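Take a look at this single chain, the form predicted on its own, given in C-alpha cells.
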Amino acid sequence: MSLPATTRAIAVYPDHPGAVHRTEIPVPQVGPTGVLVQTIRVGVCGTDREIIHGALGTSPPGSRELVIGHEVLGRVVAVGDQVHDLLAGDLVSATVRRPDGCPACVAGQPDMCIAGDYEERGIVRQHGFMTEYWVEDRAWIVPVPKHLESTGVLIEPLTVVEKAVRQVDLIQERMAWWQPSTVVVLGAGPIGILGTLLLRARGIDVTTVARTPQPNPAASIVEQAGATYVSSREVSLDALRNQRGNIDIVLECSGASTLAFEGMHLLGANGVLVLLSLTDAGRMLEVDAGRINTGIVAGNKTVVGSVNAGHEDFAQAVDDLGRFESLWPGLLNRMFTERLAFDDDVTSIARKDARGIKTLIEFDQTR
C-alpha cells in the first residue's frame, strides 16, 4: 500500500482549555527504525480530560495543538529495514515516556527521570496515538499477541499497577518474611480496576473502596474477580480497618487528595502505601499529623510515589492481561462502557462525571 503523507487526528489547544477538535497532521519518514501503525483503538483516560481542560499538556515544538492519546492498540503498516522482528498486520502498543539525558533516563529507566525534562506521547511535547497512522521507533514499540486484539488497549493503564506493585516487591525486600494478604484499593476507575484484577490474580484478598454504592458496573467487575467492594458512603475508612486487621498494601488511586492522608492511617504494620493519583494543588487539608507519623514510624511503614511505567512493566502487563481472561473470561471487556466511532462527536470525551468505566475511541470500524 502507499504510505499516507497525513492522518486525521483529534487534538486540543493546550492554552485554550475545552477545545478539543478534529485536525490533520503529517505522517513522519519511517526511518530505518521506525515503525508505521494503523490505530485500531485508543483509550480515553482522565490524563486526557484534565489535558482537555487545560490542567496538562504541552503541544511538540512549532505546534499549537497537541494530539491526545496515550493508551492505544494499532496494527503495524510498514517497518523500516533494521527492523526484523515486526511485520505488516502484527499487533502493538507504545510505551509513553521518552527520555532525557538525565542519569536514570541513561540508564535506562525514564520512568524514574531525575531532571523531568522528558517528553511524552500525548502529554508532553509529543503528539499522542489519537490519530489514524503514527511512526515509532521500534525502540518504544510493544508487540502484543493476536488473542489480545479486543483488550490490548488497557496494556498502557495496566502497567500504572504492575509499576506500583513491582516497586512494592522491590521495597519489601527489606524484610526477611514477606508475604501480603491483605490489601486494600481506593478507587474503582480504571486503575482501581486493574489494580484489584492483578492482585488477585496473585491470590491476595482484596477489598476495592470507592464512593459509588452498590450496584454499579465496576462493583460487578470487582466482585466477580473474587474481590469484597465497598462504597464508602456505607462503610468509614477507620471501621474498614478494623473489619480488616493488618493491611499489607494500600493503593490509593482515586485522585482524592484527602485519601492519601488516610491511606496512612489505614495501612497496617511493615505495610506500603502507593500513591498513584495527581492531586489538584492549593486544597488545604486538617490532619493528625502526630498521629500519622507516630503510624508510619512505630509501624515500619512505607509511603512511595509511582509514576509511569518501565519497559519490564509493559511486558508483563501483556502477560497478566492473558492470565485475567483465563481467570476470568469476558471479563475485561466489561470496562469498555463507551464506545465512539472516530467520526462521531467526540467532544463527549471532555465530560470530568462520566459514569462508566473506559471509553474507547475506535479508529478500525471494519473489525
Given for the second form:
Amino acid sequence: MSLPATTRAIAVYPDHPGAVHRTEIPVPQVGPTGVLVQTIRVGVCGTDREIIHGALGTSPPGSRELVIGHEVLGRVVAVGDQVHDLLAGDLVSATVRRPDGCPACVAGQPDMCIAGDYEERGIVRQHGFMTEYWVEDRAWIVPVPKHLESTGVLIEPLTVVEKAVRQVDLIQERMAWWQPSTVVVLGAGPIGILGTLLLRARGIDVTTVARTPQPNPAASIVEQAGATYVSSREVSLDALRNQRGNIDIVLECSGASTLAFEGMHLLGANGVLVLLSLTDAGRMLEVDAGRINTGIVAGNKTVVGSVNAGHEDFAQAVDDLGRFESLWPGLLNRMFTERLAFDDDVTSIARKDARGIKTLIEFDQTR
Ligand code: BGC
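Counterpart to the form predicted on its own, namely the form predicted together with beta-D-glucopyranose (BGC):
To see the whole picture, the full complex is given below, headed by that same chain.
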C-alpha cells in the first residue's frame, strides 16, 4: 500500500484560542520502530475544550497549529522493520505523555515527571490524534484486543482513574488493616463515571455526586452499575457525610477547585482523597482551615494529586474495560452521547452539552 503523504486533522491555533478548524498536515515517516495508524475514532474531553478556549495547549515547534485529541482508537496500517509484534489491522491506542530527561522520566515514569518539560500528544508540543493517520513509536503504542472495538476509545480516560486507584493502593500499604467499603466520587462526567465503574467492579459501595438532579444519562449509568447517584442540589455534602459513615476514598473529578476542600472534609479516618481536576487559577475561597487541618491530622488522612497515567495503567484499563463489558453489557456504549463525523460541524465540540457525556469524532465514516 502506498502510504498517505498528508492527513486531514482537527486543530486549534493556541495563540488565537476560541475555535477549532479543519486542516491538513504531513504524515511523518515511519521509522524502524514506528507504527502508522489509521484512526477509527477519537474522544473529546474537558482538556480538549480547555485547549480550544486557550487555558492550555502548545503547538509543536515550527507550527502555529496544534492538532488536538488524545483519546484514540485506531488500526495499524504499517510498521517499521524493527516492530515484530503488531500486524496491519490490529487495534491500538497510545499513551499521551512523552518523557523529558528528568530522573523520574528516565526511571520510566513520565507521568511523574518533575522537570515539567514533557510533551503530550494533542496537548503539549506534539500533535494529537484527531487526524486520519498518525505515526507513533512502538514504545507508546497500546495494543487493544478486538473485542474492545466499540469501547476501546475509553482506554485513555479510564487510565486516569486506574492511576488514581493505584495511588490509593500504594498509599494504603501504610495500613496494617484497611478494607475500603465506602467511596464518594465527586463529579459524573466521563472520569467520574469511569471511576464509579472501576470501584463498583471491586465491589465497593459508591456514591457519585454531581449537580444535575435525576433523571439524567450519567445518573442512569452509575445507578445501573449499582452506585448511588446524588444531586448536590438536593443533598448537601455535610448530610452525605453524616449518612455514609466513614468514607474511605474520595475521588474528586468534578472540575471544580472548591470541591477539593469539600473532599477533605468528607473524607473519613485513614482515608485517601485523590484530586483529579486540573482547574484555573484565581478561584478564591474562605475555608475553615482549623477544622480541615485537624481532620486530616487526627484522622491520618492523605490528600494526593494524580495526573496522566503510566503503561501499567493502560494495561489495567484494557483488562478492566473488558470486565465492565461483562459485568454491565452495553453500559459503556451509553456514555457515547454524540458521534460526529469529520465533515460535520466539529466547531460544536468547543461547547459542552450539559446532559451529554462523551462526544466521539468518527473517522471511519470519512473514508
Ligand atoms: C489527559 C492526561 C494529561 C492531562 C494534562 C488529561 O486530559 O488525560 O493524560 O496528562 O490531561 O495535560
